[in-house]
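Take a look at this single chain, the form predicted alone, given in C-alpha cells.
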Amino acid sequence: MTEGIVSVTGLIAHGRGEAYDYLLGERTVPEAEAAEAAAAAMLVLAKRPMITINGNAAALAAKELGELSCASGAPMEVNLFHRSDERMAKVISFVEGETGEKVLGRDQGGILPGIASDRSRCTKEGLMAADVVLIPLEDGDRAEAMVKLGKKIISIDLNPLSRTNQEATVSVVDEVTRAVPNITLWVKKLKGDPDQARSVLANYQNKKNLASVMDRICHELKEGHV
C-alpha cells in the first residue's frame, strides 16, 4: 500500500475476502475445483482471452497470473478504480517486474459503456476486443458490462453472492492465490484437447455451483465448523 500497489479500500476488500475464506475452511472446496476446471476450458476455448488484473490482484498473485497468462496465451491488462497515471505506470511495472511479461494498460483509449468510474477505460487492443475476460477479485461494475457487451466473464472471487460472481459465466470461489495455480495446471491438461475442454464446460453449471458454495457455508456455521 505504501509504494502504491495497493489502495486504502483495497486493504478493505482483501479483509472482506479473507473473512469468506475462514468460512470455506481455508481451503479449496470441491465446487471451486469444479469452477476452475472450467475457467481453464473456457480459456482454452477462447478466440481473445485476456487477464485484467487490479491493485490487490496484483498484489497476492502477480506471479501466479503472469505463469496463467503464458499457459492460457491470455494477455494480461492492468485496469485501475482509484485511477492515476503515475499509479497505472506503478502497476504495470511491478506486474512486469514479477513476470516478464508485457502487460497493456498504459494506453486505454476504450470505454467500456455504462461504467461512471475511471474503471471504464481499457485498451482498445486488449479488453475491447477479448471474448472471454478473467477477472481476479470483485469488480462487479465491469463484469456486468462487459457481459453486456457479450464477452464471456471469468471471476475469482470469495465472496459467492459478490455482484461479480452473479454476473460471470463461471465463478470460482477461491482465494486467488490457490485459484490462480489450479486454473493453471487444468489449461496445461486441456490445452491439447478441445474435446475434453469442451466437455467440461458442458458439464458445469454456474448458478448450481454458486448455491452449492452458499449451501457449503451455511452448513459450516451450523455444525459450528468455523
Contents of the next structure:
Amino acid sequence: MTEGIVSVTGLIAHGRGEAYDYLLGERTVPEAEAAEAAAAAMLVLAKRPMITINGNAAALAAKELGELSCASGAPMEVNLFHRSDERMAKVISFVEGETGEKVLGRDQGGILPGIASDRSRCTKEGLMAADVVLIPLEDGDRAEAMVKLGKKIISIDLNPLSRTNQEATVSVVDEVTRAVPNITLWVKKLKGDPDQARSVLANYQNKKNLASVMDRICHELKEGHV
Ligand code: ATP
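Okay, that one was the form predicted alone. Can I see the form predicted together with adenosine-5'-triphosphate too?
Up next: the whole complex, starting with the chain shown before.
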C-alpha cells in the first residue's frame, strides 16, 4: 500500500478475504479444486483468453499470475478501480518487473459499457477482444459488465456470495496465491488434451459448486470447527 500498488480500500477487501479463508479452514477445499480444474479447462479451450489484474491481484499474486499467463498463453492486462495515469504506470511496471512479461494497459482505447468513471477503461486488443477472462478479486460491477458483453468469466474470490462469484461462469472460492498455481498445474495437464478439457467442463456445475461451498461454511460453523 505504501508503494501505491494496493489502495486503502483494497486492504479492507483483503481483510474480507482473510475472514472467508478462515471460515474455509485456510485450505483449498474440494469445491475449489473442482473449480480450478474447470477454470483451466476454460482457459485451454478459449480462443482469446485474458487475465485482468487490479491492484489487489498485483500485490498478492503477480508472480503466480505471470506463470499462469505463460502456461496458458493468456495475456495480462492491468485494470484499476482507483485509476490514475500515474498508478496505472506504477502497477504495470510492478507486474512486468515481477513476471518478466509484457503487460497490457498503457493504451486503454476501449470502454466497458455500463461502468461509471475511469474504471470502465480497458484495452481494445486485450479485454475487449477476449472471449474468456480470468478476474481475480474483481468488483461486481465490472464482472457484470463483462458478462453483458458476452464474455465468459472465471472469478477468484473467497466470498461465495459476492456478485462477482454469482456472475462468473466458473467461480473459484480459494485464496488467490493457492488458486492461481493450482490452475496453472491444471492448464499444463489439460493443454495437450482438449477432449479431457471438454469433459472436465461438461462435468462441472458452478451454481451447485457455490452452494456446496456455502453448505461447507455453515457446517463448519455449526460443528464448532471454526
Ligand atoms: P462484489 O462487488 O463482487 O459483490 P465486493 O464489494 O467485496 O464484492 P471487492 O471488494 O472489489 O468486491 O472484491 C474483493 C473480493 O476479493 C472480496 O470478495 C474478498 O473476499 C476477495 N478477496 C480478498 N482477498 C482475497 C484473497 N487473498 N484471495 C481471494 N479472494 C480474496
